[in-house]
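What follows is a single chain, given as structure tokens, in the form predicted on its own.
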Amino acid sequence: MDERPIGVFDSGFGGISVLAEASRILPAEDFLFLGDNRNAPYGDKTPEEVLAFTRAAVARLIGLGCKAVLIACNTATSAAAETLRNDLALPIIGMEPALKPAALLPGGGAVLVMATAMTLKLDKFHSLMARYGQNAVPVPCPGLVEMIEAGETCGPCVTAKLNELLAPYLDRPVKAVVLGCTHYVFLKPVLRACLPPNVTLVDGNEGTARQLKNRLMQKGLLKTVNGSGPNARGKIEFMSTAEDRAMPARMRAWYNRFVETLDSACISTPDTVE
């Protein structure tokens, strides 16, 4: 039994979304969750700052002693997870936009991915569209993390900017939409409610956290604990790099909030990971 906390890395806010299908699927780990708020979001930046703040991230988390390191951030996983698994030994989780699930629904249709431009731009997400991309349309979303950020993750203007977002896209059969940032899992409810009622939302949550427990159980690195009851829940930590110190309780609400309204509608399989 290893009883080293996992140490969670988001951009934000969003990776708290990961977090929680994590804590789902290995109720008895302790997590420390890293939003690196102060230089959020990722998707405007440079590959090379993104690595760069990436590795100032996993390296504090390793020295908080974490075993395994999930980075919850599709920009991240694409910028920077390649090289600090060529770097560490320690198991390194990364996510990629679920184009793999979609793409295998049943029925016609075009495929939208909702991503950053830097997640678009990349080498990894050009490799997943020449294998599962035939029917797939990049969907860049500039401004939409800003919003989560601020807490925006319904009303008016969310659905404003949606449509204004997904728009030029439904003049034509849509079967699937992917969810290529984590932090686009917020808005599920008003993405439904600004989508044809047959499309089918995507995300790689459920498959990550299910490779996350892959990965422990094959280096022998799981915790375990007899029994049941609160003493056979792990702890949950959240840090920020945000000088607000409010910060990490305001992500505490937001894991809060998430965990009550989790639900199963947004498809998610062990295919979605990288």
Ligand code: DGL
Second form
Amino acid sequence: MDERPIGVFDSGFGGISVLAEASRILPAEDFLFLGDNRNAPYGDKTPEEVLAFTRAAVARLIGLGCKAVLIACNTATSAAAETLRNDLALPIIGMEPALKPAALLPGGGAVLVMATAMTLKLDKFHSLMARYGQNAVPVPCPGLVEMIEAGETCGPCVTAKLNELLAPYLDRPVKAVVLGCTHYVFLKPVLRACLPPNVTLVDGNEGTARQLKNRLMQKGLLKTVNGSGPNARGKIEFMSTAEDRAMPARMRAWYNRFVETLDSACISTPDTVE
Ligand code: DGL
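Return one more block: the form predicted in complex with the named molecule, after the form predicted on its own shown previously.
Starting with the chain above, the whole complex follows.
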């Protein structure tokens, strides 16, 4: 029994979608969420900058007593997870675009992998492509994280942006679209409407949450609670590097809204994490 919280970190709002899944799978655990909104988006920074931001965020979460850190960001995982694992003793769980389960879906057609330019450029993605990328097409999505950070997750501007990003790739049969950035999970309903109905949306959130649970179990770090009273549900706290002091309350509102609207338009599998 380990009562310390789990740290969850992202460049901004995207990781809230992973936090929701982690808390669903580990309801008794306490979570501290940290969004580096001041430095978002990470995708157009250098890998060295993202490593420095991620190191600082993880250090802050460790300083607050976290027993493990979930990097709920594909970009930060690609740029920083391996280095931080070599430097730190606590479990660090990361993410990668869920290309494997998408590639293994039945049927023919391309697998479009939407992600930040940095995720698509770094070694981690290249080795994924070498294993599962036979029919995969990388789709960099400049500008999308900025829209989501500005609070735009639906409406005509978002639809126009997604149509513009995807149009060059929809001239071929497509079987799946991988959401290789945690921010994009908030766009699922709009994406669904932009794509032919036979296209499956795939994200890595559930697989990542299961990996977190497995790692905590292996290390004997799970918080276990007897019974199902109010104390059986863990606490979730939100923090941000943004100067706007209302940000943690906004994050909580995003979290609550997302939990209410979790839909089944997307599949996630346990095989989608590193
Ligand atoms: N949520 C991050 C990811 O999964 C977004 C990256 C960014 O800030 O550009 O890659």
